[in-house]
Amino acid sequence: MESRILISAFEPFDGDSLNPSWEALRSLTPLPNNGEILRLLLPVSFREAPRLLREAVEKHKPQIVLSLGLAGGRSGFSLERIAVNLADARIPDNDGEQPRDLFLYPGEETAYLSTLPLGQLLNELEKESLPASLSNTAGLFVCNAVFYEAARLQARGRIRQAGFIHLPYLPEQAAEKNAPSMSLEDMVRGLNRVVERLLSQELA
């Protein structure tokens, strides 16, 4: 059976007019022979994400979800170690919502780690000479939401592996902010190696 990966990114939010996490999304190259790749934009929504998440899981099947995110202020990939069930949201969510201090699912589990192989990946990327850092934090906020959900997906047997990476800003993003920021096609050759990985070792 063909091997399958998920991956989604986020639409813009917070008054930018783009998100990296779509725009290196969306350039990603074909991966001949090697697996399928289907792409899903998420609204940055704490209501609609984790649902579109998990409907997109429960069509398509997939046995990995890799989910990306936009981390201002960062400066390389960020392999997201932790999602924690909680929101506490620093701005509003696309669609006007800022939960403060709320379980996401009230009574489940505090937290799951990702099951993605996040030394092997940090390997890959530092083998292309990108910046790339284990995290501990994916925020409180709609990325966190959507690790976490893929994380119960996978801790109740419907996907294999999850976990998320966070991105930094665009050079053009970054230029207003005065920020860290990553060119999209140095986004696009690190993604491109952590997809190569992942889905060689399901064909493994």
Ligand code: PCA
Contents of the next structure:
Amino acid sequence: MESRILISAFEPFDGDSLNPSWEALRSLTPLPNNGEILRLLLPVSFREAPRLLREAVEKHKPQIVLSLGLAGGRSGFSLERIAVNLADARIPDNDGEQPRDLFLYPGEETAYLSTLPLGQLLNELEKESLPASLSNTAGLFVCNAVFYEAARLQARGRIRQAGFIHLPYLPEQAAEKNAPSMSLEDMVRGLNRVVERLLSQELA
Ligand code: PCA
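The structure above corresponds to the form predicted alone; please give the structure of the form predicted together with this ligand next.
Time for the whole complex; same chain goes first.
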């Protein structure tokens, strides 16, 4: 079955001049087997990013939404398990907004689980000898808000699967911060395998 996947990534934030999620997404070259890839660049904005994702889903009607973002300080691919109905920003977003301890959607589900086949994706990354792990928190900043939005759309039947992967810093960002990093080449190699795997699923 032909699948369409929407992959989102973010603009730079917190003083950085690039965001590895977008650098990797724009370099993706998965084998063109049986699917279509739509790429979406999102602003690091609580107000705009979830809305833009929702509009892209309504317009393009993908079956799968995979969102990517940076988690500075982590050392490998973080396959996020849980999107939480909370915003609690340590720093302002790119609009200068800094929500503290607020619900994203008051009165709605506390959390959603990723509906991507995380175990299979982890396997793909391990086969490539790339560092990867399941993560139990996507934070409470804009990435989590976008993940929650996609998971909410999935729960409402608008898409079949929704999930989020956090990436480490690129080496050029990490040097001055003394933090772990991954080369762009490795990020792209891993994400290519992930996307191929997602596109080759039989979605009933
Ligand atoms: N990482 C941030 C927001 C954008 C990004 O790439 C986060 O983890 O929430």
